[in-house]
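Only one chain is included here, represented as structure tokens and corresponding to the form predicted alone.
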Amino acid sequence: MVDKRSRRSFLATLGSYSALLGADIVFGKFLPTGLVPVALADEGFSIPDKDPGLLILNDRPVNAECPPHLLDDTVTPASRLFVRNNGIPPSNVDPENWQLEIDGEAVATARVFTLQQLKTQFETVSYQLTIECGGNGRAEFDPPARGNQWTTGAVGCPRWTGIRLADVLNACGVKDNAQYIGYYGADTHLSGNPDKVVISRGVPMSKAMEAESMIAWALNDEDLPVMNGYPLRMVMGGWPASVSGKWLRRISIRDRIHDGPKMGGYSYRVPCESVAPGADVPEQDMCIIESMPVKSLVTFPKSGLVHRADKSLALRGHAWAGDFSVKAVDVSIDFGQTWQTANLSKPANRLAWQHWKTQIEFPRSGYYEVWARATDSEGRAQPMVLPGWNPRGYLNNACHRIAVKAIST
């Protein structure tokens, strides 16, 4: 006899791979426990249509992060555009019959909307958007927190393109008493079970009705890709990237702070105060996190460089800092005694990442590690050790560092 769990199990994992795959898996119900289908096996396993250097966190659900290295690009491709599911994507998709409801406690008039529909009666609008996992960098926590064990990989930078969401919002009209947004997906339960929300996250009504609040069909001039959205998400940048939802079905207007799945207890949330590692606190002392705490990412060279000391190095990298910008950032090669600014450039908009670039002299042959600092508008700098320790590990923004080693000729 086949224990429930492990049957709700593999139905999830079969669901996974459905929409790997990008087809159903006719004959699915057969497949042994365990074996992976042989379109995944054969180079290992991979996410179709992303760069195979992605780190797979884990496959039920699919999760997988970007080394720093490979994202060096300005506009990061899609390719190398973290993935974070919470549960299975939907499969066979029709575009053609997609659709977009708009209801809730404080919307005057609920309106449901075709994919063509949204394409043709608003605006069109493009934005380059910093989107990050609220927990990455959890792995660095201490105690360890429990959640998928992000490095440094799970944030992006690029190019989205749809509508606005208050265009959308304002369309069907908001009472006002409206105070939050909450989304819902097509995504569905790990369990299988369809009637089951996996995660249904929002944001209050002042950060949904920013112009670079949007919903979007496309990343870098092409459709979103499965694992991403597809056909239809949003995209809230400077936010942790569980309120983007994606695989768009509905958005609720709300009279209140919305209350969906992973909304309350310890989901996306921190301490309001300060607490000791380790600590034990009430679910009424946490508060949910808003705008991300500013950071920054050395892209190249990769750690673990080999480079002749009498050289100098070309360094380079991103800086983000939520809602905000970043005014500066500093490089390290002494383990912070000293700082060296980089050149730092504007964003290519309000809310998308910024990069930076300088040159370091070795003083002599050894083992070097090259440290990172971003400081935001506010005057907020990174910590060059880990934040303050919270139960999920999120938020870890410490200086990211990388290793060189220089050599004499």
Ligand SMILES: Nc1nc2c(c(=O)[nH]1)N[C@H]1C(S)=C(S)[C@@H](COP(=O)(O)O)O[C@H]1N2
Second form
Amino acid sequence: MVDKRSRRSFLATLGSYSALLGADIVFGKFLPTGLVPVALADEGFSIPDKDPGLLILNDRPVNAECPPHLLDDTVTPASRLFVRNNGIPPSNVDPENWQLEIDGEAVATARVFTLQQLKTQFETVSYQLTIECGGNGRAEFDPPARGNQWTTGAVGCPRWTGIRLADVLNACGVKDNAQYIGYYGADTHLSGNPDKVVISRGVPMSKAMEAESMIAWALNDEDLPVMNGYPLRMVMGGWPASVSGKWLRRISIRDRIHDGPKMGGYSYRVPCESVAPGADVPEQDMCIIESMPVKSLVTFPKSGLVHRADKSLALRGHAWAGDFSVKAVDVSIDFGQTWQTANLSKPANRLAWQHWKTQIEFPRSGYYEVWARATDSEGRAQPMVLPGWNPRGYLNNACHRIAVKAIST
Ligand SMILES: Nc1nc2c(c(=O)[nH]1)N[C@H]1C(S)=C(S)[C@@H](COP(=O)(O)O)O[C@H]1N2
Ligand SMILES: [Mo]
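Now the other one: the form predicted together with the ligand, given that the block above is the form predicted alone.
Time for the whole complex; same chain goes first.
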């Protein structure tokens, strides 16, 4: 018997297959789950519940980013939230029997909660929170950095619903020696070894105890998509998304900086002091990434637009700044010689991205680039070109550029 959830995702998949094929799949209800119609199989792989417009960077593990023009919504639709898997997501998740364990050296009383208990014993909260992979923008690094070659689309800002991590930690009791929390998920290591942890990262207690630090089960009022952590995940807005543990099974309250896989070495760490491109950086000179830097996207129009030179063009997008807010967004069409200030909205709540819009006029027909540059509440602006090179290619917050051709008719 298929449960409601997998039935629903099956129907969603069937719907997207039909859309891709441009035709109704007449006997679709008999299509075995997981079998990709051969007409599409030839074109490669597609991700369940995801917009076919996502750019797939890898299919094992699944990694896919969203092109900027598909991130135009103020609240990111589930189908357009990027996917960054380090291992293989759990299959056949049974939400009725899902449990979350809280343990660690610094927990007063280790406890286990069922998903149902989490949903009923704590106050439900919803926040729109920006998550961005620490490696978003890696493709531009020179010398190149290995790993997924993300361009601009490993970011999104959906509305999450769940409970406060702090409430759950407090229900167990946090001892004075608590320093960090670390998560464990139910995904499997690519090697297939069930004892090998895929990734286990975390945040200092100060971030864990913030009002917006969540354990979430819903995204835009629906169950989390399978690829984004169904049935339960952490969401830590503004920090590298690698701290937002998916398929959440266990949280340890640690008496030290969490030391799970991908906390040390060169993972999600950058040189504490800036280094020359290509430098060999000793491990002990690497520091853990915390709040993400200020950044923005132009989500309309799509790069490559052809527009009438005598008509103004409306532009829009989003801007975000880790733990901070965005103070201003400016746009330039003359390669940064002059800037025009865009209209910037307030965030839906702390740690949500902000929307900007403006109109530009073209002095004459020809090729233009539109550049957008955001400045955070501390006065730090996005660099025009690639910022601090680092061995694994994290934190590229250079300005987003799009091409527009203005033509006379
Ligand atoms: N259990 C688990 N949690 C995880 C990961 C993972 O591979 N396994 N990937 C992390 C990384 S590196 C990122 S960028 C985000 C991506 O979240 P998303 O796939 O929902 O966009 O999940 C994080 N949480
Ligand atoms: Mo990531």
